[in-house]
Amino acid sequence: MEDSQLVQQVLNGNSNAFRFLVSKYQRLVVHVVGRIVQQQDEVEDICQEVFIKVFKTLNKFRNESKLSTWIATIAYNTAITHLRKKSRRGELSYSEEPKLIGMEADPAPNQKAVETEEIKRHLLKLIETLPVHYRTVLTLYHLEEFSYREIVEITGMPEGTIKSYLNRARMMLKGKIDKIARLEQTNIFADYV
């Protein structure tokens, strides 16, 4: 079912269509929110809030952008608003360990697959240590495969800023990988740098 048909079905009151919409875009919302807010229980609450907002404002969706971009924008804005509220209340802690979303290991019989999963896990941990705007832009561009134009729509940042953040994020990530390679005398990230 195309997104325009899906939206129309939801607007017509089809609850199964909304369940389908949620399942279709749940991963995207978790990725966007999870890169900004790193507390697992808060991520779940914010994701629910995002889909409530999607449901309540779906009649305002005008097909001027992709549905995924529109939903990612709501997710981004909701997570940033949550972070700002938390910051104003003085609840942010910079010593909290970043939590990864959806990283259950898939046990593979093949050693190469296990190593690949381990490398991905390490890369995601490194991404989580980047400043919030860097990891958000990196996630949207590389993991969610949004274009620069779509990221501009989602975040409201100018395209030049997005490109700059993306470049800085890559450089910071490369620096962290190089440091690990030197300290541990390993080359496990060779395929990813």
Contents of the next structure:
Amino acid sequence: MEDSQLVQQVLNGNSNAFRFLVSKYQRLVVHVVGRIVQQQDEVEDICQEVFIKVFKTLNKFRNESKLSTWIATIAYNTAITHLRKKSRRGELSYSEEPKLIGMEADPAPNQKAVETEEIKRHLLKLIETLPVHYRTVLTLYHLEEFSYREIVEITGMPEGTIKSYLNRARMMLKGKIDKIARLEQTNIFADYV
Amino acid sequence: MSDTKKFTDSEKLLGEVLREEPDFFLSDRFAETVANKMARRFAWNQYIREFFIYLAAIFGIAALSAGIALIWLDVNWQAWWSFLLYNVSWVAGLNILVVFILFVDRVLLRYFSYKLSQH
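Switching forms now, from the form predicted alone to the form predicted together with its partner chain, please provide the structure.
Now the full complex is given, and it begins with the chain already shown.
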């Protein structure tokens, strides 16, 4: 079913169509919200809030962009607003400007962590330690495969900033991989030949 | 040569990691729960809208009847007005009762029966 037909069905009050829409886009929403909020116990409530907003404002959707981009924009804004509220309440420190994380601050990889899967898991944890904007653009670009233009639409950040965040985040993560490789003094890429 | 190979390998590993799904998940019945919630909301809004349409129709008919009676049937509106003022509590009470019955019939009962049918 085309997205425009799906939207029309939802607007006509077809709850099965809405269920289908939620099933189709819940993966996207949970990735965006999860990467920003990083609290599993809060993720489900925020995702529900996102879909309630989608439902309430669906009549304003004009097919000028893809439905996925539009839903991702709502998910991004809802999660960022939640984070800002938490920051105002002093529950966490949230900064608009990302800070670079020092290599020294990283948890040292286990000496025995030479297995690729363990390195992957370690890197996944490191992604979660990146500043919120970095991990958001990484998720949107690499995991959800949005284009730069779409990420501009979702986050409202300039394209140059997005490219810079992506580049810096990748450099940081690559630095960690190289560091692990050096620490282990072994060929961790044996599986990648 | 070895450095170039390592670079490519680490790029490949990074590419794979960046495409890995984060460890956040939703309950199995998430879509069902959200869709049911939205369906209830949609039904409520629909019933409320219908209720106001009924209310507007009733008031419209009443106003039209009063207009016809006053203009064409030459009714003594002062007598009617003093009757309404004299029995204001009865008139207001009756109106409130009618509106309430209409609300219960058109909104509450339908909404609760819809909600029960979902379980």
